[in-house]
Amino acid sequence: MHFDNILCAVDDGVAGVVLNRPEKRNAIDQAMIDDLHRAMDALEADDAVRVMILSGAGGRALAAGADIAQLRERRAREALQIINARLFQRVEDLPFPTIAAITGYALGGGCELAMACDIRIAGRSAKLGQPEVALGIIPAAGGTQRLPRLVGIGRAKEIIYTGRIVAADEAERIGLVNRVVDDDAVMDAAQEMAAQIAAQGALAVRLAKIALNTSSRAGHQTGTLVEQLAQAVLFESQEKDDRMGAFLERQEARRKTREQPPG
């Protein structure tokens, strides 16, 4: 798959889409945006992906925020057509799971995107944050919906209205990202992570998404009962006949094993 803005590739189930335009440090202006909308298009038509790792080409941010220039010349019909969160809750909404590999800036948009996904693995030179209150705007993409999900209502409320830069072993500690580890093993824990849930049962992982998703946004009860149904047909699946017919054979092999008399 050929992009202007982006890199996109999959291999062995782990699709890798890198932000590139490192020049700008990979800020999302509307041609990345239409690129990755190109990108999941394909990804999405793809049975064969698992997982994607998203990632910012150069190593200095994951995305340094929105395209300052053409925000600037945005009113309230741009505003309305919600351009960027369209693109974000695309990316929460993937049928399998998505890691954000942040090294570096993954500020504004960058924060929002890297949010939108279902794990974020950090650098310990990342850095993240919601400044668009000091641009006159808010973190409109998903901000302030996604933000106190991850670190509380107080936190979120203090990140914003500050428009702080968050380091990373902070960011760990509040829960804004799930593991930091050394930059230059950013992407060789996302690709372990990843290879772990694509070993998984593929609709259990995708079923999961679906429940948990529901529950963050609708609530115990309607997550509940998501997850109810999603049982239920999982419980009908080859696959869950495959895998727990495997690992009952294997149990038995284990325990002949153990009575087989020394010698």
Given for the second form:
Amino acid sequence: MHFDNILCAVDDGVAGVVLNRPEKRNAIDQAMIDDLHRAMDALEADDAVRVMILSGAGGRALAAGADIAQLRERRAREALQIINARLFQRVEDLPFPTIAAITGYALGGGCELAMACDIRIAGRSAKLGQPEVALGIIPAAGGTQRLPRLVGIGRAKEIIYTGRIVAADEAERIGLVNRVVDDDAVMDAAQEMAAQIAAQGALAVRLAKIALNTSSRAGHQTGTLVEQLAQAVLFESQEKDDRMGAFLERQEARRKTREQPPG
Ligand code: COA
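Previous: the form predicted alone; requested now: the form predicted in complex with ligand COA:
All chains and molecules follow, beginning with the one already shown.
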């Protein structure tokens, strides 16, 4: 798939999407947003895709935020078009898990995009934050909603009110990222996790994501109902029959080997 502002390729069930404006620290402008929507159109339609890894070209940033030159021109009308929030919501809703592989800056919209992913793996150079208030706006592409879910309301308030940068180690400690590794190991760690996810039951992972997202959005009661319905669907699935059947066959084979008299 060819795009001007991102790279996108699928290999062995793992989609790699790279924000590709390194000279601008991968700042997210309208052209990149349009490319990401087109890429997601293609990935959503491809049943072979099991996981997506999102990263930034150049190693110095996942993304240093929304493009400030474009933001300055936007008025209430554009804010109400929820341009970035809609994209990030779409990322959160993708029918497969997503991993943000972060080296360098993930600021503003870059941090919000990382938080819209299911999992974040960061390099030691990672610097996350929501510096919007310094520019006279707020993190309104999900930042005030997703940050407290990850780090708790007290820490989210501090990070958003001060606009300060959160370094990799602290980000891991407070739950803003899942894991920190050396910068040059970030992609390998993301690929390893992606392969582990891709080896699981596809429908099970997909429905687990829906149940988890429903819980964080709609709360325990609705989340529990979705969880139960998802399990009912899975209990009727071929995938469950095949995977449980294969497990029991392996156990049976092991038992027979054990029971065979030596020699
Ligand atoms: N929007 C538009 N352009 C941006 C950008 C953004 N969010 N972040 C970086 N850039 C551009 C810079 O203007 C510069 O362009 P130029 O080379 O044409 O002058 C280029 O990317 C490199 O940035 P630079 O500041 O020279 O890199 P750095 O490594 O010294 O610093 C940052 C990196 C991220 C600390 C700094 O660029 C920055 O503070 N960016 C804005 C972060 C922000 O407020 N994001 C929230 C937006 S809502």
